[in-house]
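Single chain ahead, by itself, as structure tokens, in the form predicted alone.
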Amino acid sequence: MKERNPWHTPLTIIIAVIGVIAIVALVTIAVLQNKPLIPKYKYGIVLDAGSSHTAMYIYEWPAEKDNNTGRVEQTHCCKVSGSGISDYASDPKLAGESLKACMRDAERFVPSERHEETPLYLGATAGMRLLNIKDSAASDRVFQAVSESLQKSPFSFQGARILSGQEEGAFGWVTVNYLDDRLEQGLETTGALDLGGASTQISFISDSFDGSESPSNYVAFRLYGNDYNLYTHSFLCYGKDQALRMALAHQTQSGPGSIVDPCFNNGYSAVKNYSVLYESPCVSGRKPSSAPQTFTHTGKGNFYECQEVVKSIFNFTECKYSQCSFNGIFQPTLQGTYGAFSAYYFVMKFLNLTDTSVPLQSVKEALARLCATPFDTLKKQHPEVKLKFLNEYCFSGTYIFTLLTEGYNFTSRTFSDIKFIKKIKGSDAGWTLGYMLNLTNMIPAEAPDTPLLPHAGYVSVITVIALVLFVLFILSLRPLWPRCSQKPQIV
């Protein structure tokens, strides 16, 4: 006599095997379908043609992201040798040739299969703005030369043009906040302070500013579903190099043969040409008529006297608005924290004041010590620094201090809200990334849709559901389970 085991029937075995295979297939397909792919990247190249030099930046982002919403990161930077393209006005072909070494660099850093589809932009800032004011035909010839050079590259050249001051300020603000993940997450934004050789920009969000009082300083953005009312202004001629020209022009109005300058260290001495000093549109209208060909420029090294010289290049009295920064330009009340980059960073780095938020008094004391240091001592202390920069640190530091406090109205309470930065998460702070993000529509106006669950969570849920289905399947076969009874079934 045998006890019948329903599990041994062929139909039950077949159903069980099919059920197990189906569940394994379900989980396997879910894992394979949603597993992270080996990333492929797209690229963009931006040339920043500044007043003192040109730099090339290469950016990359995941190619698989829908609507190009992958995070953009800087992968390479190449500084073009020589000066800015505006300095090649007398020989424009050299402006185009100067870019070739960095473009060869780009060919190595961007995979060859991506060359043709990689957009290439050149944006020129205040140096070319000044050249365009001085000689628009020369400006056009420089742009023609650089465009012809870049069109020969294997990349998709999208043109070269002059950025407006407002664009330069706004795109710098976008860069700083994009890299810090403040835009996508809807966090409180950071203001942007940019200081170049020929202009300076200030950009920040102000709750009290809607553009009605000064429309030219207003930029409205809608990014990731959030609205931003941005105040931004660019001061042409107030970059550190042009500001120095204006300070020297103030001291040479009478056409002297020599000046003793408190903004240069004691022991510094150089012979300078009046025509070269006054060739810039920022000072050309002030050239003294009876000046000699040259003047001797010597240093005195006094921070407090230097600050008075620096103040002379600002107009703090004129203001037709409710409040102003300087030169009659409207500025709302400062709000939030700020990232200060470009020349701000390099000067403050020299002063060892970039690690944390810096108290205003510490900056003042450091500048007083720097300016009072004899020039020969300064050269011995910093043999690695080029003399061109070492000469000017007393002036540049004093100018930054005065611009931020007297110009933009930072106080001892708000100065520590400024952080002096060069990079954010590996990418340079500046306008170039924001410019490319705008031209390639990489930042959507509305927040992009996101999956309900991340990949790991999705796979876990599918696995749990599959196991539950398997258990239910086993339970559905309960009528076929062997029944316990006191009497065995007789076959």
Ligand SMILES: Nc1ncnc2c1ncn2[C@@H]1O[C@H](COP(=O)(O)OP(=O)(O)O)[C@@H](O)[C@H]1O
Given for the second form:
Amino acid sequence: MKERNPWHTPLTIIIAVIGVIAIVALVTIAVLQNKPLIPKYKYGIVLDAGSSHTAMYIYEWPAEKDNNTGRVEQTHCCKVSGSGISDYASDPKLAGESLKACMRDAERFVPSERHEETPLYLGATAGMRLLNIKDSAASDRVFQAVSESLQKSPFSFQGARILSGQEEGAFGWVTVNYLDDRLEQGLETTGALDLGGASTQISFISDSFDGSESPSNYVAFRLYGNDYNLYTHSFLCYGKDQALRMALAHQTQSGPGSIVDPCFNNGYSAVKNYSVLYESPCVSGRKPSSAPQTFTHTGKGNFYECQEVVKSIFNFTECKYSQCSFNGIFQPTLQGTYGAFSAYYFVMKFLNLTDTSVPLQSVKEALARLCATPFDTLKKQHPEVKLKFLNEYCFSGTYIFTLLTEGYNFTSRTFSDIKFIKKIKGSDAGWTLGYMLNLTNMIPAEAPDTPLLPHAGYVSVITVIALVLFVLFILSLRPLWPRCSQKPQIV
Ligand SMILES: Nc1ncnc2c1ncn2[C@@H]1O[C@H](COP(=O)(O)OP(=O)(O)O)[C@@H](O)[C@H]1O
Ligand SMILES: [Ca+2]
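Same protein, the form predicted in complex with this ligand this time rather than the form predicted alone?
Below is the entire complex, every chain and molecule, led by the chain shown above.
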């Protein structure tokens, strides 16, 4: 007769089936419990109205996370065609019109159910600061026109305003450190170097700086439970376009008519208008009284001579503090690593010097070579590069080199602590993200409570406990186990 498998009793089968169902149910609940059901996002839009152009950034973050603590990422960027809004002073309506194409773009990228609740900000930087100095009524009219245009969008328009230089520097610093996950984890922070067309910002933490020596350069933050004493300064007129104006103005002082400029390549030649050159507040008041209408601007391409011209736009002597960068502005001792973005990146990218940390000597050699290249050769080497930029790379590169070394005092040792970057993890480096994080209170002052275990750890622990309980349960039923298969013992 065939022996029955002792495990095949109705009781053990029922126990086994219930046990398996219980484990599957437990693990399924554990997995589903903490998982977002459908990936739903919230959105925020920031328009960066820079001196040379306006760009729109769309950010998104998970809607389920409590108090908007989920990671914010840039999902889309739209470049407004035409020039910066400060160039529309004589026809402000056009400034409003120019934003429309990007706003239509935003309507497509943000799901329509979210339109009404999505905050929309416009922040203007040094171009509007200069227009405000030159003609504040014109600056008001431009803001009026862009605000009217943005109010017509379906988003929740939160206003258009000029950022102070301090805000521009501090929010750039917040952006790079947020994107690098340095704030939440309380890691050593990175300094931020931003070069625009009309101003430039430097922001970093230095242990020696507590704000007492120069309160106007001090910004205090408490983020995720950590205190930061940030040094920041924005130099108005030291963006690369206004710096070029100052360099040209300096060279026209010696005698009107023509300039032979070492910062432009040999073979470059253009006729320029005196009053256009001197219309900016960065140079106004210095126009020679006998100046003719136009002057000829030709290049002779020499990096070393160009450096001398560039140095002439800085004041290195005046300083009423313990130490200064330039123009009598206090600067504490440089410390740590730096992310350099916007025009710093564009110019260093052209020089092919962005991928690794670059020795200062290599930058010098690359610039000496670039400036010495005849303009015709340069055009043939770079047919894809816009002439407006190609014309100016010798000047811009020399300006960056001089600003970093003579202005901020980077040395051949500390220069390689600078990384030239455009994006961090898919989001552009710039002030816009930090600005939005601040206005939406998305960075808490105190560290949020975190669950004891991460999700994967939680699921594993639950599974192991369930298995152990199941085995213990089976073992506890031992007295009921069938014994019929045991051989009869011979007494
Ligand atoms: N491809 C490029 N090559 C060189 N310079 C560039 C390039 N694209 C943009 N820029 C420059 O970057 C700067 C950006 O400044 P912007 O943000 O408009 O001004 P600001 O921040 O001073 O208000 C401008 O000088 C612009 O000419
Ligand atoms: Ca800018």
